[in-house]
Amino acid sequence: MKLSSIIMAKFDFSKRESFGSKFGIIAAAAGSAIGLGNIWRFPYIVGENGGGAFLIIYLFFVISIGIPVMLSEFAIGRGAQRNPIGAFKKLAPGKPWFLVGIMGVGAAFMILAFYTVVAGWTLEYLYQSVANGFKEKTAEQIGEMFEHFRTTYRPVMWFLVFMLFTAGIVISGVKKGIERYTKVLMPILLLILIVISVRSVTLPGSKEGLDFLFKPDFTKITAGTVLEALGQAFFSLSIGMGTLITYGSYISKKENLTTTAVSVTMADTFIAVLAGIAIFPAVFAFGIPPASEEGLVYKTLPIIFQKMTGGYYFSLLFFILLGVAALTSTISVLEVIVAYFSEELNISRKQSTWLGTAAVAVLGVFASYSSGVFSFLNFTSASILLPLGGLLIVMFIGWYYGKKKTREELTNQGTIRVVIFPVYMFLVKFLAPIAIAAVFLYGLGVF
């Protein structure tokens, strides 16, 4: 068949593929919000940021801003039963709303390139810990060993293994690959994460790093920690790529779309505590600063873990749990463009899922070999895509898809009670939209 054949093929979308229960749609979902951003982000951005005072207006946004976004996709997802374009052209046609589908679309290539290259590196330091070399090594030989191994093959061959696994789990569709590993790979994340976390607290001396995570010191509060928080709402929670209105098109029009939003953040975000939780009091613990930017995992934390009595077993836990946290995040990116490439190209679910993977990977070869590629895709992606992306999204539903519209999808044509429905459309309408524009500006570097 020739490609000009195939293109104005119709997709078959009874035939579509949806989620079949309600554990393995919350699984899948935080799965996809929870990832580095939870573990390897969101303890060195706390530990920049002054601990508890900056987590009390994480939560906030978290809740105010977080839940309405994350539900909108959905709404918007479940309403079409689309991709992410295919989405806002069903419930938009002949509007350019379809762009803001584009966007998403063209951030997941940007953020699987270099996502997967951290993922990657994950490997390799599991494999370290594995072969234990670590053992006996300076803080400063332990940093050198990251310089170098970025210089090298290695970061290409890892990133190659990780979206080979990636690929593994979305090929095989919905039910039989997205829910059915989520749903193990998720309790296997909380397990492990909960190990760490009770080592880690019964460190002599981790009182002071549980105190610097709670205890609220807000004379370290600028208007740059605020935005900051507004920022790590957003990437933690995977709002603004497609993710969710992917995911959100195979949830069943039976299902309350409200609580599985607030589930889904609740998961999140209480990983992301939790990770604290793991990682804070063993820092203090062993007199090591808190703020230590991206290098807080893979430069610090192996110096602690040779320190600490069984730390070859705890770092390969480590090590094995941000590689699970890195696969439920990557396998719900990697479906964004499946998802695109099966429904308007009109192609099987293994081809479309081969194919992105082949566009990825030349994009993260390039990213694992140039720093100036990687923070170019982190950059355009994180700071502009998403927040412009989530701006947008919230824009559609308060001020076009409007308010009956949706409070008939999350309502389920009328079968079940939204109690803050009214709440949520303020929001949207007023505040969501005032805040991601903030985030926007500021990622931009304007204020």
Given for the second form:
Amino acid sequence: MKLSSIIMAKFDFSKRESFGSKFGIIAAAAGSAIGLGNIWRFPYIVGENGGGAFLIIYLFFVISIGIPVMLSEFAIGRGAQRNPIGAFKKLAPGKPWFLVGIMGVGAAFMILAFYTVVAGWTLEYLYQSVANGFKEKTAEQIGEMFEHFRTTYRPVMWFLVFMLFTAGIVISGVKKGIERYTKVLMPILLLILIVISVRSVTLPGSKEGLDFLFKPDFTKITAGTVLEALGQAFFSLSIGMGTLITYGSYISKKENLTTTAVSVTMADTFIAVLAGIAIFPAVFAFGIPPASEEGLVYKTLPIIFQKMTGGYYFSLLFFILLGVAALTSTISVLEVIVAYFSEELNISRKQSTWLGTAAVAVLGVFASYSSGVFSFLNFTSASILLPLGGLLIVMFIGWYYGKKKTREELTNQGTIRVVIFPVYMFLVKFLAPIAIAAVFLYGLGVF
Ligand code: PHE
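Would you mind generating the form predicted together with phenylalanine (PHE) now that we have the form predicted on its own?
Full assembly next; the chain just shown is listed first.
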């Protein structure tokens, strides 16, 4: 074959893959949504920001903005049957909307680079749990262990191992890779989380932890916490960057997108709350002040496991849980990149996977050692690109793609009823764009 014909060759879209079952779709999409965001970030943010009061605001955003954005992504993906950039090019030919897709693929590189670094730490802690490495260590020593670990070669090693796991699943394709693994991993995750939650709430003195999590304190609600709630909703639901456009493009034309979006959102929220129930009662039962984010998981919890009867096993279970949750998320982000490479550059899935993995690996090594790079990637993707992407996605549906075509897509060409359609259209046209824009501009300090 001549070089020119290789370059000119186009991806054969008739060979595009799809998910095989309804459960597979939900496992994959909920797998993407449920991740580190649910297990280490959500519980702490809720506790710190007014418990039940924050929860109400969070739920409001999830329902009024999260579900509409998710549904819009599914509609775009399934309507176009393409990766995020190709999807906008197909649905809005000759228009600049494809830039939203470019932003999404860019965000995918950034998220994968810092997120997989954290996921890699899980493997070190799993290893330490097996080797009983926290045994008889004081709280201070456990804290130092984490700080020391981060200066060694090991974070990069575990990051690369985690990338390889991710690539290994994505390379096998949508049905034989992503769907096959998430269908097994998600039930395991749920089971482990239930076991840990039961242990946690049955410890003496656990009530204080439940109070920390649920007791509403409206004095803690400020404009800043409202912003925090929206940002968390976007990150936790994996929306705003085309992950769910990509997954949506693998959903069959017969599925009900609306019920799928609602189920995925419910699963994500349920697991986030359950993670809080698994963590805080135990933390408070042992009278340890909880740290936030990585401190909570990598410093506070190992201390708790030392003190708890059966802690050896709970430590193992917990880090397996965290690794599984992260893995089903990283594969969804890598899939965005792979779908883009394979369809737009027309290279095989195998080559796309390695190319994407190599590019992320370079970025991740920097993120691993430099907290500046890490924070930059984290902030730019989660606080800027996701909300901006979400805003543009709902505006695309509400103001460009329009009611008629969107209704066709969501009702499967008029064959199913979507009762909430008028409400959905109102939300994507008015409420969601205004709310996202307001919260976003406020966050950037514009007003
Ligand atoms: N939703 C994932 C979590 O909560 C993170 C994620 C964000 C995954 C964006 C994909 C896209 O951990």
